[in-house]
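First, one chain by itself in structure tokens, the form predicted on its own.
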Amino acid sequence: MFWYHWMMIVSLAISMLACLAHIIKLIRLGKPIDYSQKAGDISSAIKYSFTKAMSPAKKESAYLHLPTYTAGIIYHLGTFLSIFLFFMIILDLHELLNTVLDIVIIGFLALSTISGIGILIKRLSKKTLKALSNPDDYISNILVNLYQLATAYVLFDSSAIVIYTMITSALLLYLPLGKLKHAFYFFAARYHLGYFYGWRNVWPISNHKN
């Protein structure tokens, strides 16, 4: 193994330990306390929270902004793909990819990076979004954009491994510090949302409309 392998492994270990601390904190907090009288099925509501409630048709912030929602989906898919490729690169398995697959992956990562840049431009250009934004919003977006771009670049040119290592390590070390840790808090947030609306018999919506 080369030095850049170790640098990424150490960065990953530090990042995962810090994220584990967040997960332990969530577990210790336990279930949300609700002093009102229970009126619904919490289990069904939690299931709904992770399934149908995620549909753009059920989210006003999504169906009123479908281009941005679509860009966000592509952006996240590009991130998931980059994470998968990270482990392939760590294990030196990326060389197993053939030329055609490399081209397809690079093309998709280029599209996902453009989507991320588009989201950043929208945040910078719209007054309402800009007023709600803080430095972390910009840092997180730029880091992920660079990470996806670096992933595509290293697939195209293996000599770019040093650049890829620096960007990847920076992203991993920033992950538990900024909004990128929503990768872990997402599950707790959806659970609590389902618990809250299930307790009050608001979710699943189908129980009321069908």
Given for the second form:
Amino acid sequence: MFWYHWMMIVSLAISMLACLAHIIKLIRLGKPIDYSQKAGDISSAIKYSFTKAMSPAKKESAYLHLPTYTAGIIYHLGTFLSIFLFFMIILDLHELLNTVLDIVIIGFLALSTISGIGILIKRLSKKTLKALSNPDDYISNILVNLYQLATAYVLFDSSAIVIYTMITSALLLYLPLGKLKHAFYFFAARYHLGYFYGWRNVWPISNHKN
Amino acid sequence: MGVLTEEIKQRGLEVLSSHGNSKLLTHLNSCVHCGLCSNSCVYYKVDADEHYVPAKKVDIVASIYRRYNTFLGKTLPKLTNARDLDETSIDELVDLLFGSCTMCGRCTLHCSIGVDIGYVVRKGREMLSAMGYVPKTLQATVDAAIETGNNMSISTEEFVDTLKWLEDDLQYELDDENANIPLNEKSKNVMYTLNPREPKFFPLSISAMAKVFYAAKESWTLSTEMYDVTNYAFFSGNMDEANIIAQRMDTEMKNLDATKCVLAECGHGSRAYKWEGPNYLGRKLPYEVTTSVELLAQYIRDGRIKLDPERLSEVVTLHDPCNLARSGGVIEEQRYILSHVTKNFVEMTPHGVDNFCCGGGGGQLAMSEYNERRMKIAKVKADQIKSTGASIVATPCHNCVDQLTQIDQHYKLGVKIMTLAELVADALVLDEEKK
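Since we've got the form predicted on its own here, give me the form predicted together with its partner chain too.
Now the complete complex, all chains and molecules, led by this one.
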């Protein structure tokens, strides 16, 4: 193993420990105690929160902004794919991918990077978004864009491994600090929302005609 | 508001840093600043100013949280826009959280991540309240409730007088001296509550409900000690005062030994007692708490009251109060009731859990300094009403009645605003001998 492999492994360990600390804190604090009389089905509502409530048919943030929503979905799929490939690379399994699959993956990662850049351009050009943004928003976006691009590049040319490990390490170290930590807070947020609406019988929406 | 001392500041920061559970921590760390919530907010819809984006309201609270509670916020505050809690940020907080949000929760429903934006705004208001930065007008409403027992400072004498003449009228209308508005009677099935706007401005809605109780042969009473269903401390964010108000209701339920506490048509009032009340008190309530909307629907289902839907020829639409529907799960009952009082019902678009706020929520009606803004955002509701073509707007909330009445005048809609009890009372088919 070379120094850059060690750098990536150490970054991964630090990142996982820091993320774990966040997650343990959330689990330790637990859900709120509600003394009111429960009116609905919490399990169904939590399931709904993670599924139908996220669909473009239910969320204005999706159906009123379909191009951004689509770009966001592609961007996130590209990130998940890059994470999967990251484990293949550190376990030295990426050689298992054949040329055709490599090309498909590289093509998709190029598309997802373009989506990420599109989101960045929107953030820079739209007045309301610009006012809402801080340096963390830009750093997070750029880091993930570079990460996806580096993943594609290393699949194309394995000699790019040094640049790949450097970008990956930077991303891993930044993950638990800035807004990228929504990677795990997202799940907690959807859980709490499902719990709240389920307790009061607001969700699942199929309980009601309206 | 006084000088911001270190001690006052700490009181505010304590609200954000003390976590009894993971809910606040989660929602303060989840927003990704995508801004896709903007169109879900009535403020942004009428004025596309960046300050009205719901995420901005979350961000200002979260930015203060970050400054004092996170590694990046403490070491490199500019990187995450972590802000100091000072006079400047407090002014902005007051304007955004009190003056630019009705806490309707519509943005929460549509947030791409699932941030409970309404909850974060409420915690922000709690922080401001802990430091003494609640707008004076809103605080005056809370003070009135704490000091006099109701938010309109109605004296017991005035209240009893009003009920007496309403009772006389009811007996005359029904030609039955047993048609009563009982006061402080013990061991009844129902202890009914009121929005103080009723005895003050809309007394006929009290007689409407009394008429329904009479038709349903309900065993019920009102209390002169505690009848106010509202709890404006829910809006001001003062949990101690919210607790005092909820405690009074609980005490009166026990004093009168009633079986069921029925909350009048009031969105936030029903939320504040049915859903938040037990949590203010820190215990389960040993009796049933229900809304008058659910009770009216139950009377119809059980055949305890009969209604004639042919009597009303006008087109009726419905405004769903945010706290009753979106945050309270009462969604179908009001429609079920209306299906029995009219054959000319038309829905607003959108409606139900997705309905737009009328603009009067979040204590806006009590904060006169934001009146102009309140009437401006009401355009969304005015347009919704207009496009239904209805001449009657039904709404099970007296706060909404007040706001919708002002919308009607301001936007010259020419509609009549009615509560469900009023519509039900008008449609009642009484026994032959009691007609």
